[in-house]
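Just the one chain here, the form predicted on its own, laid out as structure tokens.
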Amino acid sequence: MATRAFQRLPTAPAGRILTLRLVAIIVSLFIIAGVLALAGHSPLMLAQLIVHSTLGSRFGLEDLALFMCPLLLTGAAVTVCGTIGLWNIGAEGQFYAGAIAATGVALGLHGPTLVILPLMTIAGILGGMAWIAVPTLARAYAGVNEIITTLLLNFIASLLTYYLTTGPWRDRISGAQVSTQRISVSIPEMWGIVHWGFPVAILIVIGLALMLSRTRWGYEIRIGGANPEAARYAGIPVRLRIISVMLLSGGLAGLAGMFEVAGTVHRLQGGMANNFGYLGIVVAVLARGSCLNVIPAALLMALILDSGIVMQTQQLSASVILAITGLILFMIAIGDELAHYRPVAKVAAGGKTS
């Protein structure tokens, strides 16, 4: 007699993953609604307010774009690093390093925007690359685990930002706490408060997807990540590819910091990263190794963040918002795992398969 069992497959169809993710989100929303109702809140009223404030108004859409911009770049930074089998946990620190470098150019140099803005962009990218340089060389030449080294550098970058914004670069004009003065150069706005860094970030993600899928460099990266020994046997310079990928990853995160300084905040501030580097890891996990999937993953994460701000205006604490975010992501992770399983017929002793 045949019984039903489940077999885990190494890969899952994209349609099945998408379906189970939607189911996971719906289930998590029902759970959240039940908890909020028990706490004395109106789930329907909160849902209407969130939809109107995020997707139903121009201001909400502008906020979504501003949240998406850094998430696109930090998510792409982690994703491209994962293609070769590495984890860049230091996007937060590289974000700060890019922001610091770009701010240094803006504060130290004076000139027209057409000159200073490209210099800030280059400085931001180089700042992120410089911050990941030591973990890169340690991983490529000594095999040091990049997870530990990149993670520890996050705290150094954050403390360096606080030092600069309360010390040599502190705002001596308005006296703002933990902040530099407002920089005179900014990325032009394209729609309301949304700056041109947003479409540039989307184009960068699409360009990365094309590079990884259509070029020899991308092919070697993917082979190096899937089987390093086979890649070396085939003559692929795996060490050089590790260096190039990790530096590219750091540069992307540094560019995100530059965009935040020149396009959104317009100054260097302590805590300005807002965990965008760490959330980039979540975006990369949701993207499942695809740069193109970074775009919808960043949109989902931005929507969650924007919804959290709306709920805080309704007297919900930051801890509750964090718990809600964690539940949604946890349910999505369960859906992703279930997508790998399929039912198979298991034959009992003496039976025959049909």
Contents of the next structure:
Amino acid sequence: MATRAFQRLPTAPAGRILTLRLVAIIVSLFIIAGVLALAGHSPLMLAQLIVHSTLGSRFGLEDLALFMCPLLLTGAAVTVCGTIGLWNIGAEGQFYAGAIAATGVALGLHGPTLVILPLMTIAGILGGMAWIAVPTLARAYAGVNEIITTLLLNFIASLLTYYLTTGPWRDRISGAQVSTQRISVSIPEMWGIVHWGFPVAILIVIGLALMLSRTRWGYEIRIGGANPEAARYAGIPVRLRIISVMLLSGGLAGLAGMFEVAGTVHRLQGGMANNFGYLGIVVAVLARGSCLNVIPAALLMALILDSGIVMQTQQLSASVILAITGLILFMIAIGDELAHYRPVAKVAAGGKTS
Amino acid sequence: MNKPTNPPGMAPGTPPILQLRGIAKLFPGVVANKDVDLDVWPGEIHALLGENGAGKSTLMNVVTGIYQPEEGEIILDGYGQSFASPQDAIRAGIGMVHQHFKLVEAFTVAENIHLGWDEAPRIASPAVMEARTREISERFGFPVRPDARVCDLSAGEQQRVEILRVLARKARLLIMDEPTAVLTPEETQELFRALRAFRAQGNAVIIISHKLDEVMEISDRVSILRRGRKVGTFNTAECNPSMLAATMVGRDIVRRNMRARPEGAAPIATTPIMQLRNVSVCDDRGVDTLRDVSLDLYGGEILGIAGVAGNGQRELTHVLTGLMARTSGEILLDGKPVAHADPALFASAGVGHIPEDRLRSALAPSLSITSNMALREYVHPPIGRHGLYDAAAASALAGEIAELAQVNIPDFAMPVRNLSGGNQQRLVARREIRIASRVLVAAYPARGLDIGAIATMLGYLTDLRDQGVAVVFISEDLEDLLNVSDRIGVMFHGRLMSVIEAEGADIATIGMLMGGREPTDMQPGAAQ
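What would you give as the form predicted in complex with its partner chain, now that the form predicted on its own is on the page?
Next comes the full complex, and the chain you just saw is listed first.
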């Protein structure tokens, strides 16, 4: 009998995944430190600086929270869509659409914050929904692959933002480039520069987790994602569920755009989505389909982003940062795969192998 | 070893192209083939007939080296052979055309013919390969366009490429698995012409099929497999479809009467629960898969549906459970017409459904056992209230179902695919029986189960009958059908042939109906 030292399990226990991810992150940090040392940087000094400007100081923590806020929402948008087995690659575009719609309200209407802010919120959500509406209907009624349609609309949304911020909506007051003027209303701040959008985003993620696990709608979504044929067998209106999930997903990404405009940037800027939509996909993959896991996954992603910015101030180029991000995610993917394996006990050669 | 006797018209001493002796192929828990002997002579078309799962494809996979047999020998032209791979088999002259084509769609016909062929020229320009392909195509009489891409070809043309691939490698024995399943009637006739031409050159063909008319038309001899064993080999000229059908589904039937009701069981109701009135279904290709079916389902009665697989059983099941819309006709539930097909509506009206392919259509393999057990009752309290989903109530339900099904489950949160096929089947059956307060439609519920589990499953059906539920029991096993059913209907070409009383039904009559013949001297005792 061929002796194999390891056995692959169909499902990996969550504890093992967590442990191996931590190992993966530590290993990649050592690799990064090694490469940076070879390149003449002092890893220790850099590490100190990074820790101080992220977790180690109040200013760093505030920054982290600001990064996390959009990542929570775009990560949740991709995760929710993934529950029914679909990929929303267009959170970036829906983010812009939400930001544009919210800015439109702020620039066009004048009134008390209490009136304008809710209107901006609704506009942001509707903007995101509108941006995913065509891919949604194409998917539900014609079976058009949503990955392509949502992805392509990203470029249109991004270019539309550039057009607006250099054209009709350009800043005529301070003359800032590729930007609208500062909008007059903003989401109130709760802690330093952290606005109330951050706790709201956390609550939304928790609410979504409850919706998926504790409502009839959530159950139907899960069945529809796991086996559409079984869903039809049980009489679940799969098409309607696809529409509702995709619109919700677009709405979440749109809300992320509105939060960014009204809470953090206070204006519409070209390129302001900052890849938050695409990083939402990474967050969702790290979260492995669970809404609650989106919170730690968004934290990790925010940490990586923030560290990257710190390193850029130390004359490391943006491509190095990207390579580092890639390395960490790559090592985590290896860790996830390894979590499926367990050593086969030597005594179990002839007997039980469980 | 008994020497095969040469068929008439063949020089004595000519060995068969292929001889199988005592072939057995075992899979964990399943005997796919056992004690199979088969002789295939040069110049014959030999049909291999049997129900789904009778072991036809497994046997041919053994012959072509895809599987290694556990017992028995393969003898080619009188010499024992063993094939480690399909490449070995084709070198020895045995080629197989699978039901699902194994062509590279983005390549041209000529490229596909030359792919993995050791006689292909080392440096071959498209022009050279196309010329070679044209020559091969003319030599064997299968017209193809050498420069066409495979993805642009019809199913019939792709099949010709597959056949040429095999013939170009000098196959003398061509094995075809359900070759006509994807063909139009004209393409089928073309294929048959070509196969006859191939036979005329002294080659042999084995054709796997469960279409009786085609077997009658094309084959010289026919071997019938049942439950992995060969039942017999017959000269086709001496056969008729009814006899083939009856042999295919079983001859040595042990009749046990499970129709006797215990004390206090519900009698057969006088008014039907569900009625089909002239229901027809036409599929996307425009083929009538269900034709003018009328049927009454009475509480407290088991209606058996017999027939060769693929004669409309699937469509009947789906129409009865609201999964498929009818093209014409009427469905009445408790006398009231049902407006449109809606599985949820049928389920809440008390119609349970054990589908044919349980894992694919009745379970979500990656979700937990609990989630899967809630599939039929999540809308109703205690699980569903005010649009919520009560996970605790769902696990209570899952525990209840598992206990009734006598399935031992260590962890209800684990994905249902981690359970064995038999246990999945038991859980689905129990889940459906729970909601089947009026009707249970069970499609092949015993397929893939061992004998003990089959008895349990049939017991479930009779228990439901005794509670006054109308049971529709679709099966290919005549023994099971005759033992539990009160009435038996036979499906043929989408039509429901006569429905007869199971009590006095004889196999010959059912066989005749399965072959599409309405016995003229049918007893008037037939219901309806």
